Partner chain sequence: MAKEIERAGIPVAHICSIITISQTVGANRIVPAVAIPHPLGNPRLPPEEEKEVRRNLLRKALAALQTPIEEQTVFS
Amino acid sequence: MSDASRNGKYRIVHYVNQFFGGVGGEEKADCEPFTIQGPQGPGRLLEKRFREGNADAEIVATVVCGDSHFVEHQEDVLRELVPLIRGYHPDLVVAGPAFNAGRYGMACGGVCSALQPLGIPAITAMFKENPGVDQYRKTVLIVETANNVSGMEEAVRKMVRLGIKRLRGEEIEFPKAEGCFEQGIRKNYFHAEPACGRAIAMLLRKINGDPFETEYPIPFFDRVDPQPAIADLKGITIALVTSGGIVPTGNPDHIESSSASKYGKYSLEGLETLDARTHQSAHGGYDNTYANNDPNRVLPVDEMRVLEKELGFKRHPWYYATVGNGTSVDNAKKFAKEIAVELIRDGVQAVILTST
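Would you give me the structure of the chain only, in the form predicted on its own?
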């Protein structure tokens, strides 16, 4: 605890991305880390709410980093930011809220997680579909938020309530009760009622249609039933779609290397193969040396040409590409729906979806 906090004033450091730091939008996502003295953007609301909650706290510094710069240089950025933040002697670090911004969520989670071994309390907040939740929920207290910035007021309110408890040294035994995502940590304790009695009580509530909550919720995973195989490929149109990040050289649509917010549509007209001079991988989740040397290893245009002549199908003259690394389920579903509409409109009967 710092001298300032012992004198009744808590010191808070706030981490934000380039947008909330006032630098700019996506065009500034590669900005390097810098600090602003005092609160910035949502930090002003955070500081106000802390004081309204009878916690005499001030945001002594706001640390800003571009989303793309963080995810593309995470180890280097953390090596710079951790001692920088530690130098402010914070009683608490608040990151975000990140809502459903995937790269921002990964950055917030990364910063908070890196501070844990130093004993610096840190909290963040994001939407349930943010990839940062699955990546960091076991090590970081993450407040659940709405999908977008319209939920700022509620997110700040919950973060401040949790932050005050952390500042006062209170143990957060049940994260869900504080509006956080469960961390999957199981603790043994003695319950007044045996398990058989609790189970029967839950069953009766379920039969009667009354609300109940299981003590150990089972995770839910989407299941997609495979379509029947196509017996004869002759005459049908097949398209190529990839989440492996193969794009024209220079990445003209600026698809993010992690937590993609977009996809691209690119022409294959007249191409017998992909060339290292004309195509590259924009993916940040694997060593793309071999993909850059021969993009066909991820998007097999060369083999498609061979099979097209051999089996008699027609290759769609366009392919679609995005990056699967850290991309939220919501965005993936959105991309799929939009791409499917175009493929159906163009008379495509089958798709080969390649990854890494």
Second form
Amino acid sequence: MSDASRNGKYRIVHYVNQFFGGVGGEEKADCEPFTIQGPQGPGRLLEKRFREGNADAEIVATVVCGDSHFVEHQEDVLRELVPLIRGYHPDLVVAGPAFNAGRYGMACGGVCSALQPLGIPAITAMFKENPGVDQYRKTVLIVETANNVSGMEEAVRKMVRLGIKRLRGEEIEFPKAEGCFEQGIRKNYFHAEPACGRAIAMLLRKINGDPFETEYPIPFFDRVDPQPAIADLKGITIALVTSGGIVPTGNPDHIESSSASKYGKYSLEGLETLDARTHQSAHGGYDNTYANNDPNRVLPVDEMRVLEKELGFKRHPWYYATVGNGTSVDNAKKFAKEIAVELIRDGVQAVILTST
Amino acid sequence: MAKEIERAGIPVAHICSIITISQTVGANRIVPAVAIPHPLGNPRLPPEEEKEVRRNLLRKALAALQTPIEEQTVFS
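Would you mind generating the form predicted together with the partner chain now that we have the form predicted on its own?
Now the full complex is given, and it begins with the chain already shown.
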């Protein structure tokens, strides 16, 4: 029997940072975690709104931690806070809202995420550019807020609406209806109208200049400003990198043919060309016949050598390879960051990246 | 990967078969390749001509690296 059914009240634990916990501002951001019995700061508003929503809820405890302290000691803090929060037998944990406070957002997401495996429902709220969104939106229900505390009233209203549903075990609607960030969950359902009719209706609205809404928004990808152009190729070092899976024969690092979890770094020292005996493709996302017969078709070592002599640049004596086949963006980012560090260290000034 | 290497400070020319993916993931200097299973070659051509195709693609990539750009650019 849950506590809620024993005393008829839903038990909520609220996580806030040092500022909303009443400790202080940035100068107190290294404050260690502590607990206040009952609601504190925005928790009072939360509790009030829960009751107005006919949910007899009580914030039994407010857990406070300094933002810097949390992100610098996340593992230790969570090791302490998770059992502490669990000890209150909460029916729901609410963290934030964090608005656009980055560390606070990371902390709110971190707390909610750590509670998932215990089956404790947890929600938080933050501004769309808070790094906590990218980090945690797939695992945590995050309500979208304005970028500063002036959006508190609206944030609390949306959090309470969602919180009540979680408390009552009601179905969570599509993210837009809930005011949440998409978690990337695909849900099948029968639409009254077939896709062709909807597509034509959408097209007509588009042609007429009327507002329309896509049924499948293209995921957002961030951008990097282009680096300045290379003034002169003479004397600079250029590296080859490929996501096309060209590896030495036998694939010594066992790079996976799909969903690669690693990349390889291989020597080109003294190599004029690649051939079917020395190299192969480890890529599982295309027919390898042509690449195996002549790996230069994916990693152009032979003609780089020709141009190197002609144009006077230096070919970096190492190349990097992974398999870009269902590889997660996170992994690809991680690989490239590590590769870039080495390339910079080795004085490489430009990269030719080949992809299949 | 193109984006993250560029973010770290090294200009990247991305020779790739699927331009839209390269654009979506945020490569800045994009050079369209021949085909997915042989981006820098064409097995239907005689060896010398195939090498020429490859050399020309690399020349395009090198030219792209020497071209000042303000936004994502496809060098076709």
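Please read these numbers as outputs of a predicted model, since none were measured by experiment. We call the rigid core the largest set of C-alpha positions that still match within 1.5 Å between the two forms. Positions refer to the first chain, counted from 1.
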Quiz prompt | Per-residue C-alpha change between the two forms, S243, threshold 2 Å, rigid core fit | solution = yes
Quiz prompt | Threshold 2 Å Cα movement between the two forms at T289, rigid core reference | solution = yes
Quiz item: Honestly, after the rigid core fit, is E80 moving at least 2 Å at Cα between the two forms?
Solution: no
Exercise. Let me know the CA shift of G197 between the two forms in Å, rounded to one decimal, core fitted.
Key: 4.0
